[in-house]
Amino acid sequence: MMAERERGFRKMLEKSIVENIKIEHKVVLKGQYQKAYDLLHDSLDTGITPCLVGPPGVGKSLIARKVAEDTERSFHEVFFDENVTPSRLIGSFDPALVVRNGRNISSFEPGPLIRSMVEGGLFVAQELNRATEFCQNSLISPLEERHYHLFPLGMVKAHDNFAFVATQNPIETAGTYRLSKVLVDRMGCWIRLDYPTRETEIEIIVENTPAFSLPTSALEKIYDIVDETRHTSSLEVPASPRSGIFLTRLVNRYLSRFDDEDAAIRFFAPAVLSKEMRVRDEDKTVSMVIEELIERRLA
């Protein structure tokens, strides 16, 4: 029974593997997003390495994926932290195959950076300022000389379409490192994104909410609550646009369970917002700050 179940899973796994995940909803390219898209696209066209800078959830990854899709490049990414090593980017030799075949191409399992270089894809170094200096140094050759010395195979030369994009959170964000001056010097375009305007963020929320059916009044209340977190001094980390999307999806789906839209928002908002909050005021908890904020906006 277990063997049959495992074979069934393997077949399902094989069917689920795709070369690239396509963006399934409209990407809102307005204001800062249109500018970021154009800058990113033009930088890559001229061989300049860009870096997208902004707080979590403002759309840095989506803009990079959109450019990859529009330029017909394969998309590869690595999310950096202190545990990511150069071998995670470059790849490694399979010990069993090395014993059988030696250290050659057939025994080498490439990482996402090498795959991107060979295919001419777009490699996105997500949250690069969370990478250790050791890992940052492994990126210098691919950025500057567009090659990587893969011992003992030799020099891997990047395809002409290979492109590298970095993203990073603001340097004051906890857990980040400063990028080395050598690495920064090889990035020629810094594209900054902030929280979007009211009109744009509301449009993003709607585009990311399947079967959207909420009245405008409910959508505006949700936006106002999310935006209020960005202007509340006692909160160290505000809510990202993703919080507005999650909250809207829940209220949109289950509004009929409640007496009115305010009751639905009051029920779901604390659970959605508290996931990423940190408070500066030691006398208050996250729950207290969120409850106060909700009451101010729904009063």
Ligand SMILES: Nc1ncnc2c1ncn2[C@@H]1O[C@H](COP(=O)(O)OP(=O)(O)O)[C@@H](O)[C@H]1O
Given for the second form:
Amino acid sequence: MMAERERGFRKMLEKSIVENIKIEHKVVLKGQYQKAYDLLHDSLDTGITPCLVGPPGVGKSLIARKVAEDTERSFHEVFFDENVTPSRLIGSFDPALVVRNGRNISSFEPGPLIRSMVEGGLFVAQELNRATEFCQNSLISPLEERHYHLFPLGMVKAHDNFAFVATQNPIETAGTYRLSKVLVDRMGCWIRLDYPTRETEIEIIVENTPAFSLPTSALEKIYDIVDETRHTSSLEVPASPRSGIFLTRLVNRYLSRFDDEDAAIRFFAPAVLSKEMRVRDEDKTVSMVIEELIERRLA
Ligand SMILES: Nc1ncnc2c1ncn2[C@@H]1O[C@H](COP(=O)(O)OP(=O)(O)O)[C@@H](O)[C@H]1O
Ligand SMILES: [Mg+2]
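Given the form predicted alone above, what does the protein look like in the form predicted together with the ligand?
The next block holds the full complex; its first chain is the one shown before.
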């Protein structure tokens, strides 16, 4: 019985393996996004290493993915934290294969950085400011000299199309390292993304909501509530465009269950928005602040 199920799983796994994940919705390239896209595209074209800087959910990853797709580069990424080691980026020798074949190409299991250097892909170093200094140092020669000394195989020279992009959240949270000076000096283009304008964010929400069918009034209320979190000083972390997308998807799908759109928004908004928000105001809970804010906007 188990063996049957296991074989079934393996068949499904095989069918699930794809070459590259494609963007499945329209990318809104207006205002800051067109500018970021152009800057990213042009700096990669001239071999300058860019860094996308902005709070979570503003579209840093999407813009990087879009440029990779449009320039026909494969896409590789690593999310950094203190546990990511250089060998996670570079790759390592498989001990079992080393015993059989020795340390050569056939026993080497490449990591995403070496893979993108060899294929001429785009490597995205997500939240590079969280990488340890050890990891940051291992990136210097791939960036500066476009090669990596892979002992004992030799020098790996990057393909001409190899490109490297870093992303970073503006330093606010404790426990994040900063980028080392040597690495900062090798990055030549700082591309800042912030919360988009009202019009653009509303368009982003619609593009990311399958079968969107809400009246404009509901969409505007959702945006207003999300935007209000960014102007409520007792909330430490405001809602990202991602939260607006989640809230819209729920309200869009289940509106008919409720008496009206306000009731649907009142039901879903606290659950979506109180995700990781901390409050500065000591005698209020996150839920209290969120509910007050929703009432302010729906009144
Ligand atoms: N310009 C845009 N056009 C369409 N969707 C966008 C745009 N910017 C952000 N999004 C959507 O918002 C969400 C968060 O974007 P993401 O790139 O993951 O943000 P970040 O990497 O900055 O955290 C994703 O679902 C993404 O598709
Ligand atoms: Mg991202």
